[in-house]
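Next comes just one chain, in structure tokens: the form predicted alone.
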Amino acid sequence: MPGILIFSENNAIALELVTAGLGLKATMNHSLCAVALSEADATALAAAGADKVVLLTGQDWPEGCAQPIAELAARELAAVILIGGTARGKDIAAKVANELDAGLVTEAQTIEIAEDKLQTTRLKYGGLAVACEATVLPAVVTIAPRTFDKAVAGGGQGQITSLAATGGDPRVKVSELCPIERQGVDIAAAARIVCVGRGLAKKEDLTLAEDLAKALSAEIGCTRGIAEDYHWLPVERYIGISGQNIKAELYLSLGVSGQVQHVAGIRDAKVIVAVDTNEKAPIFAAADYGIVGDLYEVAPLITAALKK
């Protein structure tokens, strides 16, 4: 009986699920099933660790799969499933949910189990506070891109078995699939980030944080209203609550004045810079290092050193 049922149609986010999966099965001294829709999806988590993979044939559009994920969780008794939060995931999620009779929680940040209960804490009120909740099992859960670590292929040996999916509405038919043309690279993804705010007077000016991110073999990021409001730079480059939320081992902030709902964004960023004018901006108290100074004076400097 798997206790952990896990999934999402992003593989990558899958194999995050994994390792929070693994988590739970240390606690629950149950199996873990993934559910996959590849062949190739199937066999990286079966090596991953997941203890069974179920591989759902027939759905030719993750949406379709809400109905027999359900019934699988349910045929299977699994008391916590786990899903990607990605956009589809979240619709799956609580379709699953509702499927189930379950109690949804979403956003978990983590996981565990505790008094029969499924523990799990989550950002509320764009980061201010920290919820703290009990769900009675069966529970769905989604979990946000990145918020675990992938597990790695370490010679798990799951078993792999397939599952013609059925159900879904047969009024819905794919016609044709059009890729979103997206500008530049994953903002998410990006190891080092040099991130522009409104302190920048005038698009021209963004060279200063260019030659800094050049410098720093950095991408460019930046506030929503740099993105939304002067268009200076693509939507997918801005971080916060309705933006990206961003993992980088550096990020560095150039006249950004740090309000909660970019701060939220960059709250997982291992190491926090913030350079700006204001020595009372929000962004001081999130940072670890701060330089209260002119970014057009502070920025040049930096990539000078830099390039020594």
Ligand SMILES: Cc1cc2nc3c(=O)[nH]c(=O)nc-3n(C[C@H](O)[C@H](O)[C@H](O)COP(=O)(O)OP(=O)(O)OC[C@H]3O[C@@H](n4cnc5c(N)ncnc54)[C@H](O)[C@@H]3O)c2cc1C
Given for the second form:
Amino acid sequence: MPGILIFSENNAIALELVTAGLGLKATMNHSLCAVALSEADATALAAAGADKVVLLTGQDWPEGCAQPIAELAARELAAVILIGGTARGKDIAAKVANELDAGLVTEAQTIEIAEDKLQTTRLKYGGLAVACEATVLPAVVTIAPRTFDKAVAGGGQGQITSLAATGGDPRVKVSELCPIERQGVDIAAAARIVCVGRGLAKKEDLTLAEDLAKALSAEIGCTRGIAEDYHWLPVERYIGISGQNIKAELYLSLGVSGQVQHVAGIRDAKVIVAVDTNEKAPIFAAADYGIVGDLYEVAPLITAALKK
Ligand SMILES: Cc1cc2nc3c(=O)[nH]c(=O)nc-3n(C[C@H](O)[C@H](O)[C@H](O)COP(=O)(O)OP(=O)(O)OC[C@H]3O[C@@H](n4cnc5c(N)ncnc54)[C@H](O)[C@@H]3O)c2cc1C
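Same protein, different condition: the form predicted alone was shown, now please give the form predicted in complex with this ligand.
Next comes the full complex, this chain leading.
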């Protein structure tokens, strides 16, 4: 009986869920079952430590997996269902919870079983507070990408079985796939980031940040205003509660005030450096190192020093 069922249509995230699931398994003493959408994914999940992998076939759009996943969870008496918190995953999680009449916890940061309940923590109020919640079992949980480290192949020999998906909506037919074309890299995975905020006076001044980023081998990130209001950078580069969460080794900001919605996205960065003219800017409370100064003076100085 799998006490824990995991699913993400993105296998990199599914491997992170394996790590989360193995943590639960240690206390629940039940097996870990994963749902995969391809043979390669199934093999990777089994090798990473899933005790059992169910390869779902005959379903050509991930949203249609909700019904078969709910049926599988009910049949296998799964107590905890972990789903990757992508846009699709959140949609599926809500449908699975509805089918199972189970509680749904979104964006959990930590999960454990205690007193026969699922204990979770998650951020609230734009990252200002942490909610600690207990949910009766069975419970469905979404976990944001990169909350847990990926489980690595460790010689696991989980059993792989196939399951033909039933249910779904017969009115829905996939006629064409159009992947989103991203401009540039995934900053959520970048090791170093130079982040620009509205302290920058005009778009042409982005070169200042680009020079610094080049000297640091960093990617350029930004605040929401730079991407959504000014359209100086693509939206996938903005960091924060409604943008990307980063896990960089170094985050260096230029003219970013550090409002809570932005800081929520940088709290996992290892070293935070901030440059801002306003010594009272909240970014300095989040920073490991702060420089109170004009970015137009400070950024070229750092770039020159790095080039030496
Ligand atoms: C529901 C909601 C969700 C949001 N989600 C996000 C999100 O995900 N990400 C996000 O970033 N924002 C988000 N925001 C917006 C957020 O509240 C802030 O408005 C935004 O982060 C501020 O961006 P900023 O720091 O670039 O600009 P500002 O707050 O205007 O700060 C500019 C800073 O530049 C400094 N400065 C000015 N000139 C110079 C100079 N020459 N040299 C050095 N410093 C200088 C100023 O002192 C100031 O501190 C959200 C808001 C809401 C309501």
